[in-house]
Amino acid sequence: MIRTGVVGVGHLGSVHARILAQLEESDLVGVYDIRPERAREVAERWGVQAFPSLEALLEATEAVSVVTPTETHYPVARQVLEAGRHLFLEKPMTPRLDQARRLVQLAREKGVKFQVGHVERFNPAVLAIRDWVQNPRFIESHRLTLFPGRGTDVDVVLDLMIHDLDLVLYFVGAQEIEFLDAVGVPVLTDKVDIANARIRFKNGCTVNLTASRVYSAHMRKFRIFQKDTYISLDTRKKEVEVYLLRDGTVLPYFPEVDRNQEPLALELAAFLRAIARDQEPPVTGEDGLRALELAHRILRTIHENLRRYEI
């Protein structure tokens, strides 16, 4: 069992604490939050310690989940890595690319495991079709939600679309981008709340991504088109449909999906196994950086178009 801790126990951080208290690979030692009363509340719920400082938590742990607001990711994560602790950092890694690059370098220097929280990789629907995706030619995603009231400290590209950017990079592989265009607008905040990006990779695969936090319902659809195959995922409902062209006939196939699996629990268990087995985490700091670089490229294009059209 690995001695674990959680930094930041707001809504998502409290879920991290619950899972780390329950996973057999984890010995949850305690939590830290800048709000002592919140830390005590979560710590009492799981019978662990509420630490008075980040330094005290780090002294007692081997691995830490950082689930603080995005603008604090870099200083907190840097302190974790400098202390030689294994780091699980929620997405997006950091607001700035130079910060993310420094964290990746620091993890290498310290010889610790660094995993980024791209939880959709562990969605049972994604796991069910992972081996079906061979050479995608077109990918389309829609990630739409009601206004959340939280997570709005960053643009919707970093808040929502980055999930699908990571999936695209995961399925397409190390392909160079040949073309990229993106549009978006602020609606309810001073950040970009709706965004659309169109990307073409050098191998010809084209991607169309839409993300919005101004919608009347929740939608998380991800569709993959490849030769003789159409794959449709609903990552919110954890549903999968596959249609195969065989001898001129379209054959439907519905892969088995274990909807009882909790993606975040699978994700944190994979992080702890990587530590125990001294293996690369399934979503490395380099993976997180790659998704962040693409997200920033999309945001730069959006803001260029906003200035051009004086929106």
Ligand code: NAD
Given for the second form:
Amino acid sequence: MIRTGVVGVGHLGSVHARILAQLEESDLVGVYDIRPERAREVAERWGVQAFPSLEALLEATEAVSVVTPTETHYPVARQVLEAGRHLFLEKPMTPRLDQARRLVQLAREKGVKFQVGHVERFNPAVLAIRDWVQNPRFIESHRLTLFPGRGTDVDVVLDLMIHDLDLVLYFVGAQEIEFLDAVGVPVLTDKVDIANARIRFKNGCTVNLTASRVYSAHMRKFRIFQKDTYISLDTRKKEVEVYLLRDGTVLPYFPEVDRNQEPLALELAAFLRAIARDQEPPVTGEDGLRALELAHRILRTIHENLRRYEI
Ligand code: NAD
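Structure of the form predicted together with nicotinamide-adenine-dinucleotide, please, following the form predicted alone?
Every component of the complex follows; first up is the chain already shown.
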């Protein structure tokens, strides 16, 4: 059992605390939040300590989940790594690229495990089709939500599209980008609220991504087209359809999806296993950095287009 703690127990951090209190690989020691009454409330629920400071939590733990607002990820995560603790950091890693690079470097220097919270890799729908994905030619993704109120301290590309960017990089592999164009506009905040990006990789695979927090419902669709195969995922409903061309006939196939699996629990269990077995975590700091670099490239293009057209 690994002694664990959670920093930031708001909306998502309280879920981290629940899972770390329940996982058999974890001994949840306590939580810390800048709102002491919130820390107490969550700590009481799981019979653990509400620490008065981050230092106190770090003293008592071996591995820490950081689930504070993105703007605070860098100083909090740096302190965790400097104390030599294993780090699970929610996505997006940091607002800025230089900060993310420094965290990756620091984790290597300290020899600790560093996992980034790209939870879609653990979505049962993704797990169900993972082995079917081979050499995708075209990927289309839509991630649209009602205006959430939370997460709007960053552009929609860093808040929502980054999930799909990580999945794209995971499925396409180590391919260079040949072409990238992106557009986006602020609608309800002063940040980009709706964005569309088109990316073509050197091997010809083309990706079209749309992310929006200005929508009247929730949609999370990810479609992969490859030779003789069409794979359609709904990562919100955890539904999967595969269509295969065999001897001139299109055959539908519905892989089994284990909807009882909670992606965040699989993700945190994988982090703790990586620590226990001294292995690379399934989503490394470098993976998080790659997705963040692509997100920033998209954002730069969006802002260039906004300036060019004076939108
Ligand atoms: P939230 O505002 O509900 O909670 C953040 C908590 O952190 C609050 O309780 C706040 O008091 C506390 N906090 C702020 N600064 C702190 C500090 N310096 N030290 C300790 N505590 C601090 O936010 P949320 O919606 O839970 O999001 C938190 C993070 O999780 C964000 O980075 C967000 O992008 C990420 N997130 C990821 C997913 C996902 O799908 N993986 C989903 C939602 C949120």
